[in-house]
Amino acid sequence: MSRYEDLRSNLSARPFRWVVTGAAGFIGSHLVENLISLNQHVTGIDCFLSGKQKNLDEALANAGNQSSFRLIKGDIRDMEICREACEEADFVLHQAALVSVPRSFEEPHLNNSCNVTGFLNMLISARDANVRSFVFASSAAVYGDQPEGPIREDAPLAPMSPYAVAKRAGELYSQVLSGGIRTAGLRYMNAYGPRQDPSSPYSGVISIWTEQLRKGQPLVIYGDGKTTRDFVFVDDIVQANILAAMADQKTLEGGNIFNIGTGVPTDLDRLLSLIVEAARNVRPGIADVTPRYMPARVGDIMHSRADITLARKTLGYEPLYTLAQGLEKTIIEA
């Protein structure tokens, strides 16, 4: 039995109190769904700036036990909301953020208030409530452009956007303002899965292409198609959050920042082929697709691939889904 399977079994027999920020978002709603299905008590926070009620409705319907979920409709930029949520909590999973590189350039003050001030409010509230651990979403964006190949957590950092700068600021704040509670930052690679909003200006390319393919719309590749990404299915991100939350202090002494991906690079041309193949398994008759190539966007990174050795060794993290498996599950549920 893997460490994750063992944890899930133990959690089912012992309820804790969890806080999930961004609970109506893509990743947040999957965390809510999994925790509720494990008989946990969950308080969600969302101001619905980008989160959607339908995400929560679907998550709770799938989990089958809405009575152990409480939603606070509020903004993490409001300190009192954060303190209310963290009162008597055991674990905090902080996912709320303004997740848009383009928008972080257009509205840097909004990016800072959501992704730095909001982060600080949650961290300080969790610290003052003496929660067991505070796990937060960071991003591979902190690395900036790197040579092609796997990136370790100790690689030089070169953020290329205000969004990436804010994510790095959160990592640093977690190290100097934790007050002794356990903290862990998860540098997500390119997340994808059901409930990812294709209408968002910074949605993952998988959700956008899947929607465009369904509607028969032209598909656009920014760059030459050789850009590589490490695509990680949302259930593996849920796994990483639960493993990190339950890790003890000694486990985290070797470092509290972890890459969360698969370690497998896929270029965009290959990704498009895999999406078309997965879609045909669900809806036969889909024609071949010739994408339209457009110039790369400001802030886009050429290569991003995680070295997940540290997460494997320290947390017991092991990706459960290949890209083909995750795509099939994503498209079936779309």
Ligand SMILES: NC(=O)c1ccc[n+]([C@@H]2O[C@H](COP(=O)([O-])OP(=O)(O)OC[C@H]3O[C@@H](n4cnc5c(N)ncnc54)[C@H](O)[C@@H]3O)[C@@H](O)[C@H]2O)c1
The other form holds:
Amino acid sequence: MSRYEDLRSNLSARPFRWVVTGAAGFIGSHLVENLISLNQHVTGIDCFLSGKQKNLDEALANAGNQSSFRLIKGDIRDMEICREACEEADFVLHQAALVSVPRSFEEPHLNNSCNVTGFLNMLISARDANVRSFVFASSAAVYGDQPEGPIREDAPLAPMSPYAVAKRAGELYSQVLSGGIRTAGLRYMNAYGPRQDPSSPYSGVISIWTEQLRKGQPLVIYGDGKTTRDFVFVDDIVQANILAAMADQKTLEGGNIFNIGTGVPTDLDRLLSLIVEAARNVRPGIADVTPRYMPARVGDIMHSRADITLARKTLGYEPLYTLAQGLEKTIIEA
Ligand SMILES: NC(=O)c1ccc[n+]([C@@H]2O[C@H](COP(=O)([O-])OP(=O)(O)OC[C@H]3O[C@@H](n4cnc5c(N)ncnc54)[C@H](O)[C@@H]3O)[C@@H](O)[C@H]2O)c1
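Now that we've seen the form predicted on its own, could you pull up the form predicted in complex with the ligand?
What follows is the whole complex; the chain from before opens it.
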């Protein structure tokens, strides 16, 4: 049995109290769904900046139990909200953020208040409530543009956007202000899966393309199609959060920052053909797609691929979904 399966069966037998910030968002709602299915008590916080009530409704319906979930409709920029949520919590999974590189350039103060001040409010509230651990979403964006090849956590960092600067600030704050509680930062690569919002130009490419394909709309590739990304299915992100939350102090001594991806690079041209293939498996008869190529966008990095050795060795993290499997699940549930 893997460490994750082992943990899941232990958790089902023992309810803890969890806080999930950004609970109405894409990743947050999957954390809620999984934790509630494991008989855990969850307090979610969300101010609905980008989150949606329907994400939560769907998560709770899938989990089949609403009674052990409580939502605080509030903003992590408000310290009192953060303190109220953390009171008596065992674990905090901090996901809330302004999640957009382009928007962080357009509204750097909003980025800073949500992603730095809001982060600090949650870290300090978790610390003062003496929770067992504080796990937070960082991002591969902290690396900036790197030469092709897997990136290790100790690679030189070169944040290229206000969003990436804020994510790095959170990592550093977690190391100097934890007050002895366990903290772990997860540098997610490109997450995808059901409930990822396709409606904004800032959204993840998989959610946008699956939606455009479904509607028969033209598809755009920014750059020459050779840009690579490490796409990670949302259930593997959930896995990493649960493993990191339950990791003991000794496990985290070798470093508290982990890459969370698959380690497999996929370029955008290949991604498009995999999406079309997965869509055909679900809805036969979909025609070939010729994308339109547009110039790369400011702040977009050329290559991004994780070395996940540290998470594998120390947390027992093992991605469970290939891109083809994850895409099929994403398209079926869309
Ligand atoms: N999706 C990815 O590929 C990816 C990659 C790297 C890192 N991340 C990180 O993962 C986390 C979750 O991202 P997601 O993709 O689910 O995005 P999302 O936009 O779907 O979810 C973010 C949630 O946070 C909420 N939120 C934002 N500001 C808030 C505030 N001030 N107070 C309370 N709630 C607030 C939003 O309403 C939303 O529900 C974020 O921290 C993001 O930076 C995501």
